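Okay, so here's just one chain, in structure tokens, the form predicted alone.
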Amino acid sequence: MSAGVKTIVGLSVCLACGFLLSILSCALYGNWWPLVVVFTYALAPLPNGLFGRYVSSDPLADVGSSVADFGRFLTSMLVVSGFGLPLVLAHSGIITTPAMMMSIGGGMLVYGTIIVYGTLFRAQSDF
């Protein structure tokens, strides 16, 4: 059992720490603009979930699905905007640099948790 209870608990702690950093980046500095990044956390996995079923299960098939590629493009656009938005807000002086670093750190924890969860449970369901 590669993804047991300890793995799920560890991933949930990482996810909670990521959201805590994002909320603290708003609350400690009295500016709630970094909270906009949290919406990208929720929206980023949706295109892969919606358009992922259009991927061919046959690895030898030479058929590419433009719908699946569009879903990957939307996911990557949301992930990049999740990291870029705090940078732009800090550069324009709307948020402070420590709030930007906390927001990006929280984003790294949240996105990393989503990626690790997906790889662990996809590998388990293939058998």
The other form holds:
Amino acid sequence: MSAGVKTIVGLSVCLACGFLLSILSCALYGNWWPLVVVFTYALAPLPNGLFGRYVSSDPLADVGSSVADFGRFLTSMLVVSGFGLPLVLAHSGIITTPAMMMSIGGGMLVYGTIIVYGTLFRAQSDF
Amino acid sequence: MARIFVWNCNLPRLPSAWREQLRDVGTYASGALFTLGWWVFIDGLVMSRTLENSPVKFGFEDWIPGLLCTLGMIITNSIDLTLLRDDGFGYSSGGGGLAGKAKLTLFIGIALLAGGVAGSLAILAIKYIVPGVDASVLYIGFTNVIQTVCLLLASIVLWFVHNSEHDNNYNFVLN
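Could you present the same protein in the form predicted together with the partner chain, rather than the form predicted alone shown above?
What follows is the whole complex; the chain from before opens it.
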């Protein structure tokens, strides 16, 4: 039980660090464009969560797997958008390269936290 | 029953757990490639708008290959390939006509994909290479080609993964 509490504390620290990095990447340079990245990463687990639940409700239906595949496609689109947006902004000179790196790092921390939390939660609910 | 695709031969050797993962990973990879292509295109668009006194204007014709490829990807991947196998027997009014329509739709989809790639190459040649623009502007022309090739690869990956899975199911039922 204490290991679970430690995991949750560590994950929340990671989430806070991710948000801190994302906000710093905007605030240090006075340019708030990279904040959009946070929304793409925060929205990224949503399609899998919504459409994946649809599969488990009816495993024999053939429609379910294609709906889940559409969810995976959307998830992948959102994750790659989280990388693509800072890269494009940095390439066109709207934000600086350090801001781009901080934004990508913060976004990856936020998304990784959500993914790890999701897998832990699913493993616990299986038992 | 004639096999339509060559790659059916070696896939059934994979263990079934890998096949499920292949389907998931393939779908993720396809979405990633699709979005990568569109982001490269957006990068070229932003570059062309932020460049001062650019010799070429980024017009609507640069959008057309990517839109064609996206449309072709949607059409190609929304066809159930079992429809193609159904011709020959059964109801001559129902099954045969349906297979013909599916073939025609598949042909239109693949033609849209190939036309998108060819169109992006044509735009690269006509607008960027023949006038002899310098490297930073030439990059904008290449983003179009990269975008359509990424969309083509995404379409191929999605199609391959889904239809190979279907064939494995088919074999599994037969055994």
